[in-house]
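There is one chain below, alone, in structure tokens, taken in the form predicted on its own.
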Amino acid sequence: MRKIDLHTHTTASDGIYTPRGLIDLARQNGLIALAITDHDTVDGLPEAMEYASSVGFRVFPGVEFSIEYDTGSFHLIGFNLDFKNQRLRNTVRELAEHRGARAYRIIDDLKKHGIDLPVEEVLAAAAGGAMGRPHVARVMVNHGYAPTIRDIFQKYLVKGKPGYVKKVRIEFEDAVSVIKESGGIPVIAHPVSLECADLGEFESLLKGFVAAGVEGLEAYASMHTPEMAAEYLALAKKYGLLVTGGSDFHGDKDETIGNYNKDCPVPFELLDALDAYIAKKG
């Protein structure tokens, strides 16, 4: 069975596999195409694209921006972009600087609450990328503060808990603009995370997103049940949006690469639709 995954992360942000390692894992699991969409960075893409080319594997270069927005947790994916675009590179460099500074502030705040983490271990967990909350969480697990990363994020690092420091995020309009300027396709990631009261409320938001330049919707997302996926698929078709899907693979969150839900593969036909959309855009 041929498989794809259009939402994955590497050590360039908060995944545990290097770009090369992620591609090897994907190939071992029967995937023929992958989108690498690291958080607020494109640093892993040069290695990924070079290695993918050498082994005849398809990688769509992407990015996942955390958006400054007043409801829920809003992420915007940029698909198939030119990661060498200067404005994009400037944008992610600034975000990386903020991310690294935030990590030090998180470590300082944890220390005030009696949790003393060695900075060098957090740096090692980041594996050369900008430090972030997941790297802090992994080190906390290693030191026995909770058995899993999921448990860490229930007790620490979130609003109202030890180690919480507000994240600097890009404005929505700026994210759409930089994605489009770099030749990419702006796609709403895991829309259920916007925490709308119902589908009607989300549709109202979606109309504004589409008017602002969004071109796609991640209907098949790790946070979605198959029933949710069907509802978002219908909305995407209603507004003529590109449909995407992925595992949101990091490697340490009990995900299955190529599956958007534990037992549900990302529909393979999304690849043909993505190729057709890219060809139409020229």
Second form
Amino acid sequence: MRKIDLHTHTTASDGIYTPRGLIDLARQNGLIALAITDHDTVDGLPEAMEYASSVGFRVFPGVEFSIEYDTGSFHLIGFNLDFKNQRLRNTVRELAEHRGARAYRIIDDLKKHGIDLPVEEVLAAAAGGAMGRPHVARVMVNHGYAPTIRDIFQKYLVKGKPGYVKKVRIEFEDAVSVIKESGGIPVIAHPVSLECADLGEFESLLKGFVAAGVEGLEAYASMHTPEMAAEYLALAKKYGLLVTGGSDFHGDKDETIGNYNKDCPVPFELLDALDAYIAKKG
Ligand code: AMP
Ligand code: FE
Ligand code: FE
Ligand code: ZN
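Mind pulling up the form predicted in complex with adenosine monophosphate next to the form predicted on its own we just looked at?
In what comes next, the whole complex appears, and the chain from above leads the way.
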């Protein structure tokens, strides 16, 4: 069976595989295409695109923005964009600066709670990439504060716990406009993370997103059951949205590349629909 994965992370943000390493892993697992969607950065894309073309593999260049919104926060993927676009580069540079500063504040807050992490280890964990909580979490695991990353995220780094520092996020309208200006397709990532009470509530939000320029919905998202995927698929159809799907692969959370949920492959047909959509956009 031919496989694809349209939501993945590399060492450019908080994934553990380099862009090349991720492509190698994808090929070894029988995938024929990937979208690379690092958090708030496009720094992994030059290496990814160059390596992909040298081995005859398809990579859709993307980005995953953490969005500030009146009712909370969520993730917006910019799909198939021109990562050389100057406005996009300025945007991600600013976000990277905020992420770097936040890491120091996280370390300070942990210190107040008696957890003394060596700054240089956290910096080394991010290795110059877009700094995020998983980098801090990995150092905490190494120092024995909990056995796994997931356990760390239960006790630390989240709202109300030691080491929580709110991220400076890009505004929704800015993100949509920078994605479109770079020729990309704005797609709502893992809609379940909007934490709506029910599908009806999500639908009313979605109407607003569509009016503001969102063009796609990640129906086959990690942590969606097949039943949930079917519900989001129906909503996407109702609003004429592009459907995407992926594992949100980071490499250290038991994910399977190419599967949006355990034993649930990302449907291969999404690739044809995506190609058709991109062709139509011109
Ligand atoms: P940040 O963008 O720095 O706020 O970090 C968010 C990232 O942390 C997500 O993209 C995930 O990679 C990771 N993350 C968030 N919550 C959890 C969790 N409960 N378990 C494991 N990883 C998590
Ligand atoms: Fe992440
Ligand atoms: Fe996400
Ligand atoms: Zn992601």
